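Take a look at this single chain, the form predicted on its own, given in structure tokens.
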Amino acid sequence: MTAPRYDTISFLSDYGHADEFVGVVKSVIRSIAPDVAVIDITHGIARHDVRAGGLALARAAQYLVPGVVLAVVDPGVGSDRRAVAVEVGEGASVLVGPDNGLLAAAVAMVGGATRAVELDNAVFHIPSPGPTFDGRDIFGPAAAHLCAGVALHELGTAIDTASLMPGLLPVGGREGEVVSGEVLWRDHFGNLQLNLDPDDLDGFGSEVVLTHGQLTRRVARVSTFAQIPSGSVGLLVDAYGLLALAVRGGSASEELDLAEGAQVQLTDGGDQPSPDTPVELGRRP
């Protein structure tokens, strides 16, 4: 059977733009598929930041365009952590990068692995002066030899997809009136997207009470950024179905003071009451 060709690579790192990092594993992709197209998912990934990486893969998932998925978030490199080369929908994608729970979240998203290999096949890899560019001298490599029409059991040895590193990943809920989650991100814009799902506020009024710590805040439940009232807090689903905090026109994680990691209850607040004072008419107020 001739190995699938893939004509796309959609690549993640915490590389940043400041070095030539990115650069320089584009330039080895290139060498070796000049005809892929290369999709930066993002390379803002905070430095090391395993957790945040995969939960960015996650999010982009379902939306990215079948083919190859290069992530690079790796403070392992150079130990004994494996590289590893994950195939989804029975070839319909492949995902590169370091097995250290980086790609797990992203792997379920999609419907989970159906065969993976270590990429111990160094006829597939760039010689290297030390063990400290694995996005060069591997991952890319690999990724881009899938593209080239290289067949994954080629690039190395099978792996039982079972061993793969679990993803860590924060689960939140309800028990009895208090709805326990964290703080997953913290977006561009400030807002911050937590581990619940709308569900979890079934019987809730218009309002909630978040606290965190010694911060106690109503906050509104809207559907819209516009609906936010001037000076608060409001509480929406954001774009990929979680419940997220925003303040219209700032910043929720600086008004409230939190960041990813941080640990929120939510409480029924009730129904906010109108802002409208009833008036009799044929009376003066």
Given for the second form:
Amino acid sequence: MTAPRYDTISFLSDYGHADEFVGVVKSVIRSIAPDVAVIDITHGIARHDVRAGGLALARAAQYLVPGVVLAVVDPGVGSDRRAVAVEVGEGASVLVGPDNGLLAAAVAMVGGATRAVELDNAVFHIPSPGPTFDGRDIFGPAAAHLCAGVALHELGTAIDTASLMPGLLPVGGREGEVVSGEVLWRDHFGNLQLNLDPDDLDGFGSEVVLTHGQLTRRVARVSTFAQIPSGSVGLLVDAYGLLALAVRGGSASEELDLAEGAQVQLTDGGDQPSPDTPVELGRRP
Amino acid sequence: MTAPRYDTISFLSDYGHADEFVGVVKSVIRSIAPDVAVIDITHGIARHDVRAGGLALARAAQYLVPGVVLAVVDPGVGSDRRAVAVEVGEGASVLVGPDNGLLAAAVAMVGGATRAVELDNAVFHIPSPGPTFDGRDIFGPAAAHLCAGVALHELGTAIDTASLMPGLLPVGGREGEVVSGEVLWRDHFGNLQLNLDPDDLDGFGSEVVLTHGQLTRRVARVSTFAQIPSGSVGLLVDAYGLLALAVRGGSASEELDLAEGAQVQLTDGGDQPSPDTPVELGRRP
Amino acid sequence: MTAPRYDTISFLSDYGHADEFVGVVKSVIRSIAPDVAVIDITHGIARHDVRAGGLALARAAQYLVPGVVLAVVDPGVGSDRRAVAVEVGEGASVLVGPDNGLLAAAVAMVGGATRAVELDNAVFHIPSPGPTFDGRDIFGPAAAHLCAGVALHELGTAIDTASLMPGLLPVGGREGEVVSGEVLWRDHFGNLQLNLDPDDLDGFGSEVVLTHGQLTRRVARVSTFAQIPSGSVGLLVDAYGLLALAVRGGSASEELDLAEGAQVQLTDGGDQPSPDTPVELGRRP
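For the form predicted in complex with a further copy of the same chain instead of the form predicted on its own, what are the coordinates?
Below is the entire complex, every chain and molecule, led by the chain shown above.
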């Protein structure tokens, strides 16, 4: 059996763009596997924010080209957290990164791990004076070697996929007439994705009441940004199928002063338009 | 007649780098057209700033590789604004994006539209739970399919090129001895490009007087940054052939407290050096 | 003798991501040399910071794919500073950029210049209305032409490699029991790289005393971020073999209020743990 040969590496990190980190990892990859294409998913994950990195990876997962996924958000670099490669789909793709929960949600999204190894075969590492840049020294080389035809099992010791660190994602849901959720993601435009889906609002009217601490706000349910009444906040189904708070042409995060991790409650606001939102009603269920 | 096969997609957006938007669009493109090269023009356009995106695209236009241009600055995503593909040069290139004026200046720069379609053939869309990410679901796939050999007319209904939304660019110019213009662009270095060209200053001396509201400032006309006297502001012909205000080793925008859209007037300052700018005279017309 | 044909351009600049500068240079390159791969080292160098750009290039140098290096941090664009191409390794690679010291440290890292030319052959320039964007008009085209098979000597007049502007890097070192150094680099994570290596601390205990102006701070010597006691600052050997100040899960730059260029002194702190750092001792020499 020959190893699969992957031709694409999808790369996510918290390296940012101020330094040469991303470029050096790509140079190392090209030195090992000259013909591989590297697609930057994003390098703008907040420093050390494993949860945010894992969520971004999970959102992207279903759209990625089959191949290798290289993900590095790694506050424990140099500690005894494991460096791993996780196969999914019986070899369809391999995710490479630290075993700190970063990969978990994406792995689950694509059907779960079929095999995994710890990247402990130093033959495939780059020698380094200090253990602070595993993207360059361990993860990037592993991803590249997989593309160059090295088999997964050559990269290190097989490990039980059940031993991989799980991702801890907050679960939202409904209890009676109160729907409780959390802001999963504040995107570049200020939209706030919740860990709730439209079914959680079954039976609610065209408006819901949003509460968060002292904040209480009537919110129109809409299908598109354009339907959000000017000056108001809308609640729509976003491009990932989850509920999201949005402001037309503005930032819901700024308007509501809500950030990632904020707990919110939604209750039925009925069908009558509030004084705040006199025009352009959203859809009714 | 076979459709042209394009091998390059030049990609501009306001998606920023904090999220996975750009990476996901590229992944979708590679899934459809594996061999196409994607060149990022920029993804740093200010959120929803259609004018700034259109200007950046127009500045870049003459340097782009023939092929597909994918441009997404789309505050009206999900509304009834059209998604379009605009052919230029009888098929030399195709610009894909929202019909909101974003493409207009670039299309004009390269000779105008020869054909256009509305991207309403859902066969070439990606099914999506919500209408908020047309870059991933409509525009990116259209760009990729054009590279994979799909003909323009297959992507949707032909539309009259005269019906495309125009770009509204402010026109500057001279009335008698007063030249009135506007700051088109504040670049990363703080240089301020005006919608004026050197001919607008015909007959003026080596200095001009800049006014904006309460601001009055003598400005030396120079050929290079290096000729700008220390502590002064210079006016030069920039790399696009337009007049630009600049400070040597600093930011004209900060020095003058001027931003994009600011209205300015220029009048003749004569040839004598002012007390502010005693050294290194600029060129004289 | 045929010219070497390079297939990779490693690209560093201070162009940032807000404008289309990087994309336009890449478009120009692809127009001249369609098959070349461009790897972005970084475009996040602080505006006009030649020293920071030179250091980033030097850190990256040993990891870059052989080929062409395109580096543009160029406050003197348009002045009489020379535009150059510097060959290293008898043609193994060529570095292209302004002759302002930016390339010097990287050139030295890879063995020194073997030949150099001034990029004064206008045949290989792009005509431009103004001399403010040499990355697009001179440097990018030169890099691309080298990849397309143009020989170094065709790009312009040969110059003495000894005439190239040196990089001025601060030298740190030890005088008796006091080790004096400087912060070379504050990375995205807030780690502070010093111009000192571990040998400079020979004979010191497990802690050192850091001083900078009024600041005095005991610092644990550690091997990994994970060994840094919570609430303390650690000193480790970084991924480049130099000493670096770090905080676990945080920013040493913020904790110590130190930036690039800051002068620091290190003295022996002995082996006893201080009250500030009661746990998890670092390695002992």
